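Given as structure tokens, the chain that follows is alone and in the form predicted on its own.
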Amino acid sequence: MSQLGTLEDLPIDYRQGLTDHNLVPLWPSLRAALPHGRASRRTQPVLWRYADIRPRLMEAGRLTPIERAERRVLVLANPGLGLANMQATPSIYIGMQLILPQETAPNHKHSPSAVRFVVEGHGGYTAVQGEKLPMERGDLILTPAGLWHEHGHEGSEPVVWMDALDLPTILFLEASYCIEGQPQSVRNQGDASQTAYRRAGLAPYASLDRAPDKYPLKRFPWKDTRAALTDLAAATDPGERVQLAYVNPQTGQECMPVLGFSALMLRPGETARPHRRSSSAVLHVVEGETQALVDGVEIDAGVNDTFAVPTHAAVTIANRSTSRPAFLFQVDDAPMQRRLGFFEEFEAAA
């Protein structure tokens, strides 16, 4: 491998001339931009314990009324990327959002796409384009880019959900913005998960005669996802991964364009050794007690805990219980990488 030249090799007057004309020589920084063999990373394997987040989130509810917050969120920031940058991984934003009884988070739309994964509570809802989507624990709710959405709470206890957005990518592209709107007129009917898309493989007949909707299903109830994982596990050989992707029911493709979402079940005592991937991920424990090894860093994560997996990381995840299954929700940036043409899978973790 040849030794590349450095900035110090160049005469000072030449370097100053480049600077004066907004020019930069590539070769002194080529290996920083294109390292040989493996991507360089600043993202760290990080665990955010819900026991640390929840009391601080509840305190935020006491300190800041919703009118002063608009969205009352604590952001899960990766220290390797800088806390002020609000990134769990380079492309994934994760926050924990609180809404209290009788509060309303006002109607708006924005260029980043978002999902909500409900962590605790009952009685909350999200309205998207006039469709009222109940929020029960473990439900996944889509609020795609450019669609009006607002949140409300008709129950009696706090509701917390996890926000996952492609905000870092949209910010990097200098394309992030928001527009406020008037409260929505909510339709008085069940959402599409209760009416049009009750079972996989079945879709409204009229949808066959028109172009597929980008987002026909915006709520994925956890009770259905959990049941599907349990059924799949019963028909899956030991050692094979029990994982389901959240997809567009009309096309079978990922339900959002930049970030991907899936649910994973670990059978009692099972250890998953997924292939090393070029994509980054964030995993949230829905049920059970798990022990992960992420590039040699041990992470013990229990119910409602969340942890980050850097790109190209070697990962194993074990269910610490020998009698009960564990369930996890995963966010990754594989859809974006696939669309950009550089997604890769490598050898399984040792």
Given for the second form:
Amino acid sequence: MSQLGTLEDLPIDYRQGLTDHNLVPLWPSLRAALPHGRASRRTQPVLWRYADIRPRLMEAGRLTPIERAERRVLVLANPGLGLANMQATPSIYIGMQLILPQETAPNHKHSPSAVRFVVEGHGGYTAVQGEKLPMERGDLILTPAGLWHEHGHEGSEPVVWMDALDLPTILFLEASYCIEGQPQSVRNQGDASQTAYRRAGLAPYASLDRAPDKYPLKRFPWKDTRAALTDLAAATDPGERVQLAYVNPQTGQECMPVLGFSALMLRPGETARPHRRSSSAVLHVVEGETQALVDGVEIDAGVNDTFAVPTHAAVTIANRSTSRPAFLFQVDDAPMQRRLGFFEEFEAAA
Ligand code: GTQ
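Form predicted on its own done; form predicted in complex with 2,5-dihydroxybenzoic acid (GTQ) now:
Every component of the complex follows; first up is the chain already shown.
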């Protein structure tokens, strides 16, 4: 491999002439743009402990009324990417949102797509296009691009959920914007998508004569996800991956276009050694105590803790308990990478 020329190799007046005409020579930057063998990453394998987030979120509840926040959220920002950029990974925005009893977060719609994964509390709800969706711990709620959504809370204790958005990509594309709306008139049939698509393999008969809906199912209750993982673990050999993707029940494809969502279970004492992937991810512990190794960085994540996995990272995740399973929720950008044609899973463990 020959040594590439640097900027400094070039006469100063030549460089100035390039700059004056908005031109840049490629070769001094070629290796930075196309590093050999593995993507270069600024994303750090960072852990956000819920014990550090929760008191600050509750303090935000006292400091900032909902009217002054619209969405009362603390963003999990990766220091490697610059805190102000609000990226957990280059493509994944993660926020922890607090809503207090009787509060409402006003109706709006935007070009980024969001999901909510409930962390604690009862009685919260999200209305999506007039459909009121209950939110209990571990439930996944979809609020895709362009659909009206507002949040409320009819219970008595604080409700916290994790927001996962494809915001960094939409911002990067200079395509992020929001429209505010009047409060939704909630339709009579709450949680209709969950009623219509309650069970995998059963779909409303009339759906056969329609083009697939983009988002037929908008709420995935944790109760069902957990039971499905537990059954899958019992039916498969130890060491086989127990991971279920949240999909569009009409197409079988990922439920959202940019980010992917899945839930995984680690059997008691089990260590998962997934192949390195070209996608980045955020993992959130729903149940249990885990110990992850991400590019050599040790991460001890317990209940409600969240950590970032950079692209191309070498990962192992161990369940620290030998008697109880551990459950995690995963956000990754594999759907976008698949659609753009460069998603890879690398065969050999690094
Ligand atoms: O709840 O609609 O964390 O619009 C960031 C942007 C939450 C929301 C976020 C949003 C929302």
